[in-house]
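The chain below stands alone, shown as structure tokens; this is the form predicted alone.
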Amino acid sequence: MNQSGEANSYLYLFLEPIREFLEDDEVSEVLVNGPDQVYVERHGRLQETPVKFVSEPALRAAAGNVAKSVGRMLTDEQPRLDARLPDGSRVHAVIPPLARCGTVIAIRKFKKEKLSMASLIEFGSLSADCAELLSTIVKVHKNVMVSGATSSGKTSVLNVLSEAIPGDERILVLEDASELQLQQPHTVYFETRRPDKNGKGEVSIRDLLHSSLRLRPDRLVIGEIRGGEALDLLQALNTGHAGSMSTIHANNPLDCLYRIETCALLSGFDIPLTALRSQVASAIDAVVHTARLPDGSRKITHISEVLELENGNYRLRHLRRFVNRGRDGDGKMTGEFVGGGELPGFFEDARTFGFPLREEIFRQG
């Protein structure tokens, strides 16, 4: 066993109730709703299970064993761990009074088998034209934003995307937790620190991302949009950083560029607004969104090209998406990815690259 896998089995003594469901394989998400209510998540689908743990002391403690074990603190004063196991594994937790309920803990799992876009081709979450667009889209150093809802796949489809990436470039990743995954030879990884107890050595992700520029990278790729960093981030993609990447939640591609300009103003500068979304329309090149459908299956439903603002308001060209047909006779979604009808505006560029793209992917479906 490697020392990741001996990490885990150690981890998982203090979490020997759910220890069945970190192992299975078939167990995307573990939800701790207090001693008395665990959910698991298959398949893309919740599911309640009789497991309970003994009390809400012998959880916490569970809990605080886990801090403790990837070197952070689980206290009073510092109630809401965010961390990872050893295999990469997300783990998010709140304790009391916090948490009503008892202390709460979502286990993301860490996917052994790394996605691709050939195994996205095979799920139906993209079609092969789909998936010839974005590699273009990453190729021509197009910067691009996934975002989605919650669980929607967004790190997932980032990790796919970064595969089109060159082997020759440097890039930088910075996330808060790393899950990241990335294949090319020159990849510095990062990752942000919560304050000790006395509140003081946090690095957030915009210290990152000042120390990054600073450190030659040929691309940027952040875990996650939360705050004032999209400020420095838009600045960035302005100077000279093509072909970066991150996400955000947003509920639709336009909701997007809403969440990044929100985001920016989180930052603590005073921005005119029209300048603000003026950077925003020249930083970000292209929007590709990703849902969680009812049936539970996670698809890409849109690919769009942020175009140029018309009346101070933000413009997109959706160049591929899924349209919905309904449910088969098995309950699971139907439908097909279907074009736009217009060429996108970096349609030459794709060609001076190299990397010509076919017409007949954009034809109106």
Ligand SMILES: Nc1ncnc2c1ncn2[C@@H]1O[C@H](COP(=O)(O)OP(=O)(O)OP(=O)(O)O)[C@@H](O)[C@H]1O
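Each form is matched to the other, and the largest set of C-alpha atoms that superpose within 1.5 Å is called the rigid core. Residue numbers count along the first chain shown, from 1. Because the structure is predicted, anything quoted here is derived from the model rather than measured. First, how it differs from the form predicted together with the named molecule.
- In a rigid-core overlay of the protein, P86 has its C-alpha displaced by at least 2 Å between the two forms.
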Second form
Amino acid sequence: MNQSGEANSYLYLFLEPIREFLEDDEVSEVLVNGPDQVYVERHGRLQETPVKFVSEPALRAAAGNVAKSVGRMLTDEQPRLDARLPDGSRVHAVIPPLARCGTVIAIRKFKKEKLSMASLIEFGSLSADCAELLSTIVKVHKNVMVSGATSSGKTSVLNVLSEAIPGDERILVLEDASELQLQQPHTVYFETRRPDKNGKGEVSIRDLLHSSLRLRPDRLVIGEIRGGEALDLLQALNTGHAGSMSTIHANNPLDCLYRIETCALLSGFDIPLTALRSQVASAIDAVVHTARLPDGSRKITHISEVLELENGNYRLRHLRRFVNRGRDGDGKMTGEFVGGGELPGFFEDARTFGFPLREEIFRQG
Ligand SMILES: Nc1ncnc2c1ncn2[C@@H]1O[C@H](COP(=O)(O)OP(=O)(O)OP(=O)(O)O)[C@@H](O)[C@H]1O
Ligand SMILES: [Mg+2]
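Complement to the form predicted alone: the form predicted together with the named molecule:
Up next: the whole complex, starting with the chain shown before.
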């Protein structure tokens, strides 16, 4: 066994109590809340398991080893950890006293099989009409923001949207922790770097964005917008990087626009709100909102076009949305995807680009 192989088996030795879940393809998340409580997510639903760690020191050692495997430490000074397991699974850990029940670890399992547009249709996360609309939005170079709550499926949708990018374009992907896997051959991936223990060497999404603008992108795909990089992105989009896409945490499509605004203000630049709003409204062409429904299923609940401001306020045109009809006998959420009754502003553009849209897609439900 080579050196890194030995290091890996050492790492998994410490994670032994939860190893069965790490190896179980049906489990998508493993959540450890101190030594005595382990939950897993299966098919979108959380379940408590009987598994326990021997003691808090044993659990802490497991977290410490994950930290060590990525060259970091979990200490009083650095009590929080972002890391990845060798298989690509994403780990976040917080140790006591910040975490009051003992060491807390959340593992988002890395899925080798990425979801495709076809599988999202099969799962009922969107309809074939929605898929056609999304694919056209990407092909006609509209800028898209995918919004939704934590774990609602934003990154998966971003990955799926990228399927529609033509294979001859140069795509730059910027992420905090690499999750996206695009199919296009001319894709260049970048990952941020956290500061070292002396607080030095950090490379943020914002820094990567500055570099990427000098690297001749046709499209920018940014894993997630969380802070001041929103302002740089708005400026990039407004100065000709059409067809770019990203995700953001938000509760509904309108909230998505407010969240971009709030993030842009975190850049520290003092921009008048009306100026900022008009930048948001002109940079973002469409919002794709995702949600995790109470039965654990994920849906694209809205595909909305961002219109011009009216009296300084945002306006959206919901092109397609999911109408919830409650649960069926098996507890599954039912409902349908319906049009909003209006054609999008890019309807003619789409035709000009050679991707004509069918009017039925927008027919009111
Ligand atoms: N349409 C879907 N149907 C079933 N499972 C899905 C669907 N979309 C995503 N998932 C699963 O849900 C989990 C969360 O997905 P994803 O990482 O895309 O969400 P996210 O909103 O980006 O999460 P975060 O807020 O942590 O960034 C993953 O395990 C993913 O495989
Ligand atoms: Mg995500």
